[in-house]
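Form predicted alone, single chain, as structure tokens, below.
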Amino acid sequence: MSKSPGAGMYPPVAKLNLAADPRKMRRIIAEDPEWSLTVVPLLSNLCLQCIVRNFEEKPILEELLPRHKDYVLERLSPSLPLQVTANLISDDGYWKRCCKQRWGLCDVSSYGHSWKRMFFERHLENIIELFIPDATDPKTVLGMVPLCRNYVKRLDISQLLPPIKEPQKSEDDDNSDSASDMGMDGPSMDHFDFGILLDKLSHLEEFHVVYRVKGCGMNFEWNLFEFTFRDCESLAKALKSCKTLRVLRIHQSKVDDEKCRQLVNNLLDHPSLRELNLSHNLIGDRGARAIGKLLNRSKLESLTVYDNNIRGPGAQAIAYALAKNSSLLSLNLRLNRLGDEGGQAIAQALLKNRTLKWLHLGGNEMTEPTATVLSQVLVQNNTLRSINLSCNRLGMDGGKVLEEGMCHNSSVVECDIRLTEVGQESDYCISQVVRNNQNQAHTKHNTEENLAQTSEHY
């Protein structure tokens, strides 16, 4: 037989050994490179997977070994009912996944770095902010109390919804509009009653609330931003019943003199309140007198009432209380209308007060007479650390008397005199004194730390 051309010219082809490559022997190539048909799941893993699948019906966690508990917690769904997980799961990793799933980006540093606290505080805030009086069942809030009362330390309520208004029949639109402007076209604008909740939150320390509706858009009405007297009464009673409250902030809520007096009357002799913020409201002199009374019948350390309508007489009432007060550390009265009458009263009170460290009187229509008394304060008071007089017309002469006072002061480390029309020379001299005081304070602090470390060593 004749051989075909080229026969025997090519080397023999080597036979492929498929068994040498384990990937070619596998019927399924998974994402996990360690997966193989030869690996049988451990019986313990099968049991743990069964626990995860049936956790809602039969939660088993505390009975497990630590490594098995970690296995279960890593695989539990963040959507499990809170009635099952709230008081059973303390692992922060699980609550971190719950927060991430619900809100995306989260800053846990504002919650004491506790994801569980963050979840329950924000969850309860959402329930309250979407509560509609006479439409939402109060049990939706009360049902959360047994689940969250041990973890909620702060509530920050950014809106409160009013009741749903029934449509009214009117003869003409003009009368309807005027009635709406006067708030006479429906029921009073009551909101969520905090009296059913605050006394049950045994660890609540901070409470911030704004009586408004966010994002109302074209449905805007002034009534949506009304803090009624009935609201004030229920809130005041709720605050009185919350004995653990340390920080209270009610801002941008149209709190006037009458409502301020109502609130203060229920805060007198409060056992734990340390910080009060009533900024961006409508408080005048009568409300300021009530606040002055509160200073002498509380343990307040910080009082903030900026952007209100407090004038000279109201400032005098606060000053009278400040002169006898021994607990207040910070006072912020900026953006009021104290004038020289109120500014001088506050300054004279500081000649007697020996505890206040931070004072803010910016934007209060004060002039040279107030600067003159403050100059005496700078000479005699060695407790004050920070003073803000910005946006007042102190003038050239006011700047000079402040400069003279600062030359004899060694305690003030912050002094803001921007937009006060003082001369450049006075501004420079005051800033130099402040810088020297800062250096001395820093040196003193370092020395005290070194001494403390040395005493601990021995």
The other form holds:
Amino acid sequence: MSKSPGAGMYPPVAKLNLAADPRKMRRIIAEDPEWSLTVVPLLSNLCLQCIVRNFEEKPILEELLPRHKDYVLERLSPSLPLQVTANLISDDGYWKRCCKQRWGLCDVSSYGHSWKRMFFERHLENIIELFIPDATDPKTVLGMVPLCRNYVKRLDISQLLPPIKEPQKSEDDDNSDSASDMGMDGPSMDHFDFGILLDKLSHLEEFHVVYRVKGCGMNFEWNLFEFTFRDCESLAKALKSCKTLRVLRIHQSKVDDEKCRQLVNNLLDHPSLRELNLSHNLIGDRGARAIGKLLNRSKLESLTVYDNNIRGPGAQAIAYALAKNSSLLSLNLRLNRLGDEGGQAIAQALLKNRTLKWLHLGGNEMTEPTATVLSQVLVQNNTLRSINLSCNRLGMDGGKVLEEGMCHNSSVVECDIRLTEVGQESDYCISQVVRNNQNQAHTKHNTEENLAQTSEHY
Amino acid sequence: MSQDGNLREDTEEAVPSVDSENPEERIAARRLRIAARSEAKKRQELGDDSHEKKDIKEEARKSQHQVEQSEKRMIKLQSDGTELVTNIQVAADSRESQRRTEVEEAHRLRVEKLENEAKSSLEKFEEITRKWTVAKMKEIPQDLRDSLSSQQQLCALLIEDKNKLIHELQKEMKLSDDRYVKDLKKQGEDVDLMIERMEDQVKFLMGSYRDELDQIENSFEHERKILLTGNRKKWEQYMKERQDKELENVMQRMKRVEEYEVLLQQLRTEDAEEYNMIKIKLDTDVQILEQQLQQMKATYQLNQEKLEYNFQVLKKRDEENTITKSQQKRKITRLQDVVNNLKIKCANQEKQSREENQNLTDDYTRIMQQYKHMQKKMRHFAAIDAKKFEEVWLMNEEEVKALVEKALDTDRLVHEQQLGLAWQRPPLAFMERCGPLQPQRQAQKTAHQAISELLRLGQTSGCSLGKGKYREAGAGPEAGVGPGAESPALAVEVYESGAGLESGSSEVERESEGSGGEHSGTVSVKMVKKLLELLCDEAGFLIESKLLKLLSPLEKDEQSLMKLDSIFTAMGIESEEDVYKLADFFMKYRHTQGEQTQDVSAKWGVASPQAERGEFTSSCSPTSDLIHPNDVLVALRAFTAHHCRPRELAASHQPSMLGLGGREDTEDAAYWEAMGDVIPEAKLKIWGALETALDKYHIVLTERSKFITDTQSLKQQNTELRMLLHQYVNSRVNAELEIPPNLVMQLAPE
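Output block for the form predicted in complex with its partner chain, input the form predicted alone:
Now the full complex is given, and it begins with the chain already shown.
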């Protein structure tokens, strides 16, 4: 920090400053790209700073030059009210800062690499998840609609709060038995009504909802996990009104036959629905019948109803629909109670179906008769890619039959027969065939890729 | 990918390039590449063990091979890992399903048990209630107490049963609670295990991925190194070559430099010597030139003086010239004025003359009109005169003919009655004819008719000969009508030259003999036709283009007819005679060309028909082909040159044709004379003698007639007298008489 010989010409005040701030001594400060020798800042910079300061009152952005715009965006505070910023700022950098500030941990890849979308989706989810019916003003949600309708494509609601009970009610609840009985005819336990929201979100494609409460801990009560009829009704109507919806997931929400039927009734002929996930519910045969009806009155490509209570008759209904269907690609019936009756029906349907590629029948109490029909399917059907039969007691004979079927197959690249009590020999043979098929598919895929590349060249 | 690119380059060197300009070539290149790739893949699949064909290509693809193997290995690892992880889930699933079946079973058993219990308890309850009625019936207090106590016992039993059930259920609940907790714990463990395994898996996969990546990188690196070393080697080789070359070049250059230096030295010495020599020479030159300069200076002095004198003289001259110039200028202005005047005059004159010209043209047109008018009038009068003449002629002729008839009649009478001779009517051709004499020229056919006839003839030349004959015969009389007495016969003879000229086709020779109209038509019709066609082809330039256009739709014959017509009008050929003349000329021209020009005109002009015929046959027989097309024009020119002169002469009396003055009256006199000479001189003499004799006869006859009258009168007297006699005889007086007179005289009966 030795003084330069010319430093003596500076007034003493400057000297003091120089001594105080070592940066003033340097002519180049590489770590600060904004630093310049000119002590007086540019007027434009001053103006821009002013704009940044008063952005809330007077948002000026689009009129600026691109360079200045960047400058302003870099300096805007993430805590500005959304009413100002939502439809004005499209720069991802700003929204990234907002997200980081709010949540810290962010994975933008699951939001289509759009920070803005991420911000609004998560914001809206938060609002809905913390919405308490009767207590919270619905305007808090509706107010967000005009701001976020253009950016929200997916809603993943992980909890819905029930209305707060009156203190007297909670006193009554002390007798837990009577409370659970009372819950039905007592005051409404309805959750947030999606009817007011879904029809306004014009870009919504995915909707996941769970009617439960997260992290209730010791305050557990059965009615926190209630999916009432009125909820179901309003949700069904809301879903019907949302024409852009592609993926719907309602799980762990105690959807029983009646509710399932109501939902399906409203989803019939939905213009865009492609994926339906009703896993971890209480759907029985009647609900399955309704789903079977839905299969051929929509464009469903993927149906997931695992961990439900579907038995033989329900599976037969689904199989009947599947036989005539030509759009469904994936079907997951894991952990149901199909039994041989249902399994055979599904397998028979697959003899006719020519579109289904993935099938999961794990944990369905199926035995040898189903295996025989399935082996027939493996011989005749060449669209099926993946089949999962794990946790079914197929037995040695069933394994042998399956092995025979697999020998004539060339399309299946995945076949899960764990815990099915088939013989080791059959297991080995089947895995061998599957590996062969995989290799072939791989080479075919590669050649196709090559062809695609070459065709791109043209 | 660099490997791939390398490969591509390798293939590209030999076969069509992908970067080529030609799109087809590019497509072909790409196809080749795809084929090569798929083939390579196939080979890789099939022949991992068939290492015998480990060529350069295979080696070059080692890295790719590595990549694929790693990929395979990784896929396997991944699937294994997923299986490992999902094993837990599957196990949980199976456990769950098992649990469910158990729960279901338990539920079923429980329900059964409950139902059984309910049934039994209901029975018991019913028993109790029944007993109540029994108890009510009881009157004895002990009994009642007994029954009540038994009732109580029964109720206690029932309650105990119920309690037991409740207890059992509660136990079950507790069990299931425990189980739930256990399950929860188990699931927690499972989840933990799963997470652990997942983490392990992730770690393991990462490690193996890294390994594989390292391996792939190594292989690539290795390949790269090989390539690099190869390229470097090549590079160095090239560098060395280059260095050698450079060295060589430098050596060469040095050598050359030395050579050039030597040369330069040589040149320098040579130049120095030359320079000295030139310098000496130039020095001498300078001296000479200085001398000359001195001389020139002297002459210059002299010349200056001379020039000064000349200058003076010229000055004088100049002055004079200025004076004359001014004079000339004045003169020029004067002359300009004159010229202007003359111009004005000239303009006036022109104007006047134009006016005059206008007047004159007007006059001329007027006069022309008058002239035309006059002509019209004249024609009119001429026609009238002709008509009148004809009428007068006819009248006179009739009269004369009547007279002639009368004379002939008398002659006949004289001959037959007086002389008692057989009378023969003299031949009187003119009697059949009537109307004024017509000039014979009109009887001739025009050229046009002739051509058309010829062409028609040519067309029908294949037909029978008789037909041709007939036509000729038919044409004869037509021609023969006009010329009266002076052309006793305009006969047409038709020959059939059997031994003649051409075998298949008939040939018609025509010969006509007449006073003037004898044409040398001894040329065969066919020949003429051919000639005409030739003419038509060769002299096409004489036809107007407009006409050609008009003719195009017509038939060929008609076309040629029209063309010939126009050609003939252009050449001035009008009559049939001329046509034949032309044909004849052509024949002869061809002939005489060989003999080299005798006097053609004299020949054909003088030659007698016989000679011509002979000549013709002789000329025709050897060569049936005609004049050569190339000679046609020359011949045509010669013909027009010869032909035009007579035509000019003819043209001079053309105007006379217009009026009647051209009518030949020389024949008229003869005609009338002939009329007069119907009775010849000898006959007249006979008639004279006859007259005198008849006169005498007449006298005798008159005498006789007188005698006849006398006798008649005497006869009458006689008769009268007889009458009287008779009267007398027959009178009664007689009867009285003794001798009656009748008896006396024998009266002859009259």
